[in-house]
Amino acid sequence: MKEQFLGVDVSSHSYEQLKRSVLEDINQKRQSFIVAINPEKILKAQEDQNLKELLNKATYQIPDGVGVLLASRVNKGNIKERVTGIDMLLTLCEQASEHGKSVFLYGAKPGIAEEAKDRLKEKYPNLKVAGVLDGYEKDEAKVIRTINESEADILFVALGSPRQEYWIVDHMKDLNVNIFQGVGGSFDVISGRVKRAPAIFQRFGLEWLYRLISEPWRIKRQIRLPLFLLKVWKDK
């Protein structure tokens, strides 16, 4: 179930689709991992094969950015909704509440993800979030020993895109989790530190609208949508 756009494999799961696959993936103890696919990534891969070839080593490449439904569209392909990284995050957590699962939370600056770690405690208090540590540690060999300590089942790795992808790929096989997710700025946003676009820009994929509003800047890589859907027109 994944689409294709210039060489970047996209999966067309739905939320409740994945739920279903990742919770598949801990009980029969499988590896997983978890990337949030946008055209600024798409575009950046087209320039990067090592890049392409990381993206594409994921199980799941989940569709994060309104721009590649569109590319689905102009392609009359499947994928129907978003499935934005922090989205996946929350639904993941849910997930391992509801069924007895735990997470650790790696990245981030000192004292983010543990404040992460607080907001998730009280939206599912349910949860077992088996540890923190944020991403200044430079001791590689404690940051593994400490997450195989957890004995968590799923990890979320905050170092920003694509650093944290390709320490998710570097390390997958000496970590004893079975589903692996970077999640970029989420700690911040989950804490509290990062504000959120409101409910109704994120219920109609306006995110960016929101993000280029509060940062004008952004207009440099905003202008870089129409250039990913007319390449993907081209590439019919």
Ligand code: UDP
The other form holds:
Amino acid sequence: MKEQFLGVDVSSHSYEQLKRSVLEDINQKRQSFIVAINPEKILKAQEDQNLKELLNKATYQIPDGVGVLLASRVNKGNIKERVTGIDMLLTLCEQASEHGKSVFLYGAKPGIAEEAKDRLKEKYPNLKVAGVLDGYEKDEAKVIRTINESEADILFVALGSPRQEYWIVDHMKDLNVNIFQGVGGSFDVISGRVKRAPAIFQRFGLEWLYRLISEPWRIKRQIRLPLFLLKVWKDK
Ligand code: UDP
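Switch from the form predicted alone to the form predicted in complex with the ligand and give that structure.
Full complex below, order starting with the chain above.
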């Protein structure tokens, strides 16, 4: 269930399929790692072989961003639905609360993960949050110990990309966690510190437009989308 764009794997699972697969991973005590893929990361991986290998090491590369959907269309592929990092996090929390699994929130500025936890508990009252830890703790051994002692099933890592992905791969073997997901700035959004695009923008896949209006300097990043599509087309 994978497609490749410029040498980077992207999985074509829907939320429903991911939910089932992840639950099975937990029940089978298999470790899996979820990474959100967007055109920016794929382009970056072209100049960075380590990053490309890292992205391809993940169990599930979710198609975050319309750019990946357009690329799949160029290749006559099957990726029809966007799976965003933040919605995947929410989906996993829902799944965890339904099946008695627990989550750990690691990352973001001090206090933010705690606030994100409170918001998540409001949304999913049965959710077990095994622990939270900010992303500025320097003592790595303490981080590992805290997560292991929490006995969480699912770990969300919000250290920014690609740092969080390198962190996950480097520490997976030391952690007794089953599911790892790199979630970037998601805790900032869930805590309410950073606003997500209004629903109407989300519905039409226009979050990039909203972000462009609210953070115009992003044009420098977004201008790369046509370049990405052209490369995918040439690579066919
Ligand atoms: N962050 C962190 N520790 C650090 C650097 C960053 O916990 O040493 C957090 C930061 O507070 C923010 C997230 O990592 O919550 C990065 O979010 P950003 O939106 O920049 O990530 P992206 O989604 O662009 O990868």
